[in-house]
Amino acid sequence: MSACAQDASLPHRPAAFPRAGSGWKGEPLRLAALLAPAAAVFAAFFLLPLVRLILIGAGGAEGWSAYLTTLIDPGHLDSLLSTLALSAGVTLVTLAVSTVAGLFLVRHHFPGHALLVALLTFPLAFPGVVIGFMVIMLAGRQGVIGTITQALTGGKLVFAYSMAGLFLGYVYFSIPRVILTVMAAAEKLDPRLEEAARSLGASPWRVVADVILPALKPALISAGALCFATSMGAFGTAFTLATRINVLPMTIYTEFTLQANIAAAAALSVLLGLITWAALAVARSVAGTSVAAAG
């Protein structure tokens, strides 16, 4: 059989790459058509409102210096520092509680395990206002803690309307979000790494410090950043408990509604957004994506 006949008998295979000018002409148009809806939504609901907010912040009597004023004004600066301290404390406590509880729930199964996990994640269904109301029922003037302390000591312990009450509400609000992330990461840990560390004589604390926590580092950093950002911008709980609470969301609300200082409220909003964005950006760059998974 000749070479020409052999070539004719073989099944036809398309060329690996289209010829120049044959298949690539419509590709940019197709990509533009696919990206157009997402670009329109991004511009309409994120980019344009953000630009407008920035311009409003600079539209007052002080102009662009209003952004500097937000950092110099004693009241605004105190509110910012209080919010940063509160958010950092909530993040640390939430990570500690959620890590211990999440590891325990992943490693131990017992009757009622599923119910306990469901109860721990139950606060996800509550808005901030409801959580603030629950804090009042717990530590308010007619709360459970006040009733117990009055019976034991003769005086009521009331802290719902202070930073301590807000701290309690934020921790309660944040634990479900963090514990779910920790549990998902803990389920992927390779138990052989822990067994190897124990076989080399590592104590339980050394196994936790040298094996478990480094493996959970990406999840902990990501969850901690989300917890910090949520605590920085949460408003409902603070609004419900706002008696002696000076946090940035309440300051923005006061400037906008009571003082009618829209420029200051916008400038503070941009500042709040920049801080939370920076926290999330640092977390993404530091966390990485590697988790010691079972193979």
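Residue numbers count along the first chain shown, from 1. Computed from a predicted model, the values in this text were never measured in an experiment. Just so we're on the same page, rigid core means the largest C-alpha set that superposes within 1.5 Å between forms. Compared with the form predicted together with the partner chain:
The two forms, fitted on the rigid core, differ between these two forms by less than 2 Å at the CA of L258. With the core held fixed, L272 shows a CA shift below 2 Å between these two forms.
Once the rigid core is used as the reference frame, the Cα position of L68 differs between these two forms by less than 2 Å.
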Second form
Amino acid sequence: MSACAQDASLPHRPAAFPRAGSGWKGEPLRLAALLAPAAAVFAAFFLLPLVRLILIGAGGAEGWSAYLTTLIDPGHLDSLLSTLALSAGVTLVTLAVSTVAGLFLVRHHFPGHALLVALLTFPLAFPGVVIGFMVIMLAGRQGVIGTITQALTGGKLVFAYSMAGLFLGYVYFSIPRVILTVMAAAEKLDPRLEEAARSLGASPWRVVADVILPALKPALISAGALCFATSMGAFGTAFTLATRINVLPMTIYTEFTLQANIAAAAALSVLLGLITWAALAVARSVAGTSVAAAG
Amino acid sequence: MPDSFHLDAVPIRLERCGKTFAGSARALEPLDLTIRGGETIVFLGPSGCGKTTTLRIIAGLESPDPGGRVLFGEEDVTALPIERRNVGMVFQSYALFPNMTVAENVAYGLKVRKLPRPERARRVEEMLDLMHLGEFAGRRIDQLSGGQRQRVALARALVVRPRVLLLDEPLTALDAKLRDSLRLEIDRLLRGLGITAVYVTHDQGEAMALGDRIVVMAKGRVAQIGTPREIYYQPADGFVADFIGTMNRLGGTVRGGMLNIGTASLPWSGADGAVELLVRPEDLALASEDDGHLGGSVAAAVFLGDRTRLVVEPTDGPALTVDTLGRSELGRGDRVWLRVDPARVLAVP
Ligand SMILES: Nc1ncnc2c1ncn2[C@@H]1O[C@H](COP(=O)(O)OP(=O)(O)OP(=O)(O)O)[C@@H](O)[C@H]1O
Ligand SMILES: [Mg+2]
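Could you output the structure for the form predicted together with the partner chain, given that the previous block was the form predicted alone?
Below: every chain and molecule of the assembly, starting with the one above.
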């Protein structure tokens, strides 16, 4: 092309295609102009508050060491650890339940199958407050479980207003999303792989361990990380159940609104953000797509 | 081939094995079949005729309809699931475990059988060498070509010394050249191992080359069982005749022990009346006008290298396909005469 354009015998012949870049001199500028609105929004709603938050965390009497003090405060540390434990527990139980249910739903078709899948994914539509409300209906003072246990044993079993209630609510909320992920991944499994393993003598359990779980692993890791991040940061359910539940988002709320301990609240927020971000980064790197926490 | 590779040749018997899938028509009519120990039997037929279903019944992946029985030697395995039948399976899609290396794939069956590690390693190495896969032992599956993958699948199936090797269109996913070379390799392997093998294909070339016997299937039934020669030269019916190779149909009449086709009258044993005759393209010979039985003109000539395939339109009757020498100069519109050898003509039963 360039040889043609430079050919002296054809001085007036226009080049059919402009050389790469010749028509795009203003490229970087134009790009910057296009990105400017996004950059402004990013700065206004994300970067500035974040920097501010980080600075507030260090803005108290103790300066940057406030982060350390906040962390080693027994109350805060306890809150952090119990939130981590709760989220890990919720993640493991959700993965186990959803993997079994998801595989079952993909492998077995029966009347009402579509309806059951639709029902199972219903909680996806609920905000945290509603989930909390449902936990109270189930395990609260007037709840179904309480009524049944009272009739059977005379004692009333009530666990809605505690970690156990929160655990139940989070599992209930997390299962649909993980089931959907597992089902999508399980649909893509090659049945020939399982048949090959069985022909080589593998029992059904071995097939699960050697063929199915390895194939589902990326989906499980990404769904699990998402579930973990959501449980770490969820607030609505905890707030509905009881204000004294010792999870990190509640602690931040109490420090901020009741104790007016703004520096500690900011430091804990940054910490929570980092943990959740790390979990989501795992999910993203495995799934290859962007995912976001909800709740 | 080392002695340790020679496998037990187990005969297989299917007794009244039919298959009806829930909510659909019968996929397989009740079938009786004996596969001799060490024999390679090929199921051949058009798509949907029940080849895979039969193979899966032998494997234990499907159970036959009630009343059907599958026997390996003297043992009735009808109720045994596949994992307890000791069969080797090779699929069109390779079905190799993507999370394992080549060596781990091949070792899998031995690991499941809890073979001690040194013994396992020795047998895997031996098998990889036999399949010329030694240098790929540590590779991941996605680093192999299709032909290499299928050789790994064969190695994985054979290393556990199965009682029968079941192959479902193992070459269909490969390109033509690779298909030929791997087909030769499978042939060498099956003969060398002396294993009972069932091979499913819809490619008649593969069936002819590999099968000791071929089971031609159509619409869930067996149309014919026989050696490749029997299937080719003595097709049991019109379907088999048309499905295997190219077959011409000629109309003729028999009267008083003589068969009249075209201008010729040939000695023939059979009842008087009209007959439909089958004749292969290579059994119709070009002749001079004096020796010829049928006149016609060339409608098309296709040069295939080793031969030229002519389509001849006779004065009356359907067009005939005739194979002649590659160097033939005949072309469209040329007038030709054909000779029919009564010994090479079949009457449609
Ligand atoms: N799981 C199943 N459920 C219902 N019908 C089935 C099932 N498997 C096979 N069939 C039907 O049974 C018939 C035989 O199928 P089969 O797979 O044995 O054919 P095939 O000869 O192997 O064909 P192809 O050459 O296309 O692989 C087909 O009509 C098919 O639709
Ligand atoms: Mg098939």
